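Encoded as structure tokens, the following chain is the form predicted on its own, with no partner shown.
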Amino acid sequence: MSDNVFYRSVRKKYHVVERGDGIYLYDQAGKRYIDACSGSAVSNIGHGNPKVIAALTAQAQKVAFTHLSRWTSEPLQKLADMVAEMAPGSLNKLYLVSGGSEATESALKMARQYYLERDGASNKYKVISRWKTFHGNTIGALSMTGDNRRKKYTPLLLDFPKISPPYCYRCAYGNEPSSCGMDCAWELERVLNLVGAESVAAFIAEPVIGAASGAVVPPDGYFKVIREICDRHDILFIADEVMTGFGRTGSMFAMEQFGVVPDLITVAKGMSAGYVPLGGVVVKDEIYETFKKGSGVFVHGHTYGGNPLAAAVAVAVLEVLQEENLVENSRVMGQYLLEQLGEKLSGSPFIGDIRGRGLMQGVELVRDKATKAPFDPKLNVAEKATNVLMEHGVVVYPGTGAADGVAGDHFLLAPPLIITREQVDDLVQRMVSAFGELDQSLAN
């Protein structure tokens, strides 16, 4: 059969999926392989899940799509409310997109808007973001995304500003995680004073930064630093949480963890686990009623946002979520997964850092562990691990980059959060076998 697919990388050989059950994929020879990526972030609740298909099956027999501008539907209004009800603070009200690029794309016109609703007119428009880091692929969240993915746009991105990301392993200011100044933080007040406060509307950043830099946890008090800073100044906080949103990192929301209420939460992945695409903007109250009170109307849209089909198959999801304890499921199974990681793979002469929150976590190959030298980008060293790790039944999401933007190889662990002991088990023992044959092969 010929194959007439477009895919990112056109001299690929990919393997072909046949169906998925629970945390595992199998390929069309039955080899099965446990999903320990959810193919990136996405697949929460596992494949296959009954009550996600039958809510599927359900809408599609009542009505599929009807357009936002002239309907709303009980799907909907019902998975805003349940939203509203999991988000922190007064974030109540859901803005409807399909994934999480358009969801960070509608979130920096929203902080856009917001202050022309709220001042009549403002010279707020820039958005600050962080380097090693990803916001999506259309123009205006590749403008705020730090990492090499948006190279070879340049020219048509928007020029916003971006300071450090809070890597503790690389840290850009040589700290230590005992003597940390938070300098990272306050980098966000410097970058102000450069720019103009005055000009920009928001500040954007993952909790746990993702697939730019595998699982990056800032120290703590990172993110009171940045919204003490933010409110100061009269600016926006949007916490990205398109990968780490629905209890990926322990907590319904990452933010959470880090006690701080974020002005907008941009959603995608976990909502719908996989089943639709489906993405948001959960917004404050008080940015709501600004619109409301102002014009009335977000000059924004996409044809899919709000459709019936994917806010049924989302309420099922998160029913899933509720009635299974997956949110802390993913805190104690990421814990244990975190511990036996570091236990039976930090001897690996390769395997430089090891970090993460919830099932969301990070492995970052080094040349070598004294210097964290990071390999030469020619080798594809990540690439190379992936392919290993599939060889012995394990799908991981890998990165490069991370070290200086060209340099650093890593990869991300996101299993379903339906997994169990036994099952990081079975993932630990492949993964050890899988490098002991992929350190030969790095050493020769």
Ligand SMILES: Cc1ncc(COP(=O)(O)O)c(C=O)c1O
Contents of the next structure:
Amino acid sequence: MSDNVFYRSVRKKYHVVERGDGIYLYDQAGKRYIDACSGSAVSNIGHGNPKVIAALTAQAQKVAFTHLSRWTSEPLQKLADMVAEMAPGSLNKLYLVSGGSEATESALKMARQYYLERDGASNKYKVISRWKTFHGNTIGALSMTGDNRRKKYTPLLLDFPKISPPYCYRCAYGNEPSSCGMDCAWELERVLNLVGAESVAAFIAEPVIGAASGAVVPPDGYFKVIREICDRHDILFIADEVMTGFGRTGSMFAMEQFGVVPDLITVAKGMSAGYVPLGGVVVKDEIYETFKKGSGVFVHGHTYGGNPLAAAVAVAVLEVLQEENLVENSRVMGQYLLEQLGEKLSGSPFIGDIRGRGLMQGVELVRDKATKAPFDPKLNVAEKATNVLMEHGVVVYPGTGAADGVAGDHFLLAPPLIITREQVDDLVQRMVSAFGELDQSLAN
Ligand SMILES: Cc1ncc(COP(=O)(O)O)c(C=O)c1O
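What's the form predicted in complex with the ligand like, now that we've got the form predicted on its own?
Complete assembly follows, chain above in first position.
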């Protein structure tokens, strides 16, 4: 084993993956695991898809790389047409990069330049976002992020305002669903009044909050309030669908379920399903036209953005998504998984909440279900749960800090969208066995 890899966690011992097939991953000893989080909601069409491997090989044989400043290609144009067809409203223009952080960083810069193009001079540059959300790790993206990944870098970050998330299990306003007046959405208006909308270019939000909070779904009507406030104050609404896009929550884009059309949608993960690094921003025609009528140049770009290999892979991935009806499978299997988890696991004394949409679900672990008190962060409960589940052949995506910024343990379940009913049953059965063990160790 090489000592020369700089892992995220430098003291941890990592499992060595050998291969992947469908929803399964195999280690070098031949042990099989259900990839119950698709890495981080990435491998949406499963591992080892022959159609995608064939498309990747064929394109690599033709030409793998050309720079977007001098060349376009057939796969790139095909991909843009497919995404325009899938995206809502007039979101028809696709700007490509190589991952989620580059996508949100690009959206931030696009929002800033849009107002310069439209108005000539503009003071609009701030992006308002929400606490307990994740938009990426580069400096602009981290400035919009509202979780514990930002703390060590605070001096480097842009001073962007944040509002409370729609985290109903731990409502910032102490409301119950029956008394919810959507205070957390109206907070956007109060913050705009305080900072001045003339300095604000955009508001960014994940439709269903992923990594930072574990599949937090907003109450009905939340995004309608957000959209109305953005329109009234002349700020753009960016939906960060890096995790939720391309079927993860049971519709092509999660925003469809909330009846609201954003101005920009950031995408990544599911667009190439892990077969190549890829990200992008889907943009409304009106915004694109403003650039066209203005300077004609978006002053931004990354070397690998829009390369033919990545585009050809994404075309094949999205064809599989459509041909195999995986968005609908995500909706149906997601509902089944949620019901099964509720039925078979909510008896655990340490599972406080099970929530989510489609095949994006979160399990929040608490020390006391009645008070919702979180575990002491020193106990590393999310990590502990992940390790026990892994011994039982289930890979999940853990997270911390959702309760109060430091304490709080959850994990995400986001299996490949190809999962069958029998495989959901197997997954839940393995989780029941793992929690039998975990509940005992947490009780001691
Ligand atoms: C909603 C969201 N935005 C942005 C990102 C950043 O993406 P990447 O890790 O590809 O840079 C992530 C990654 O998990 C994400 O979930």
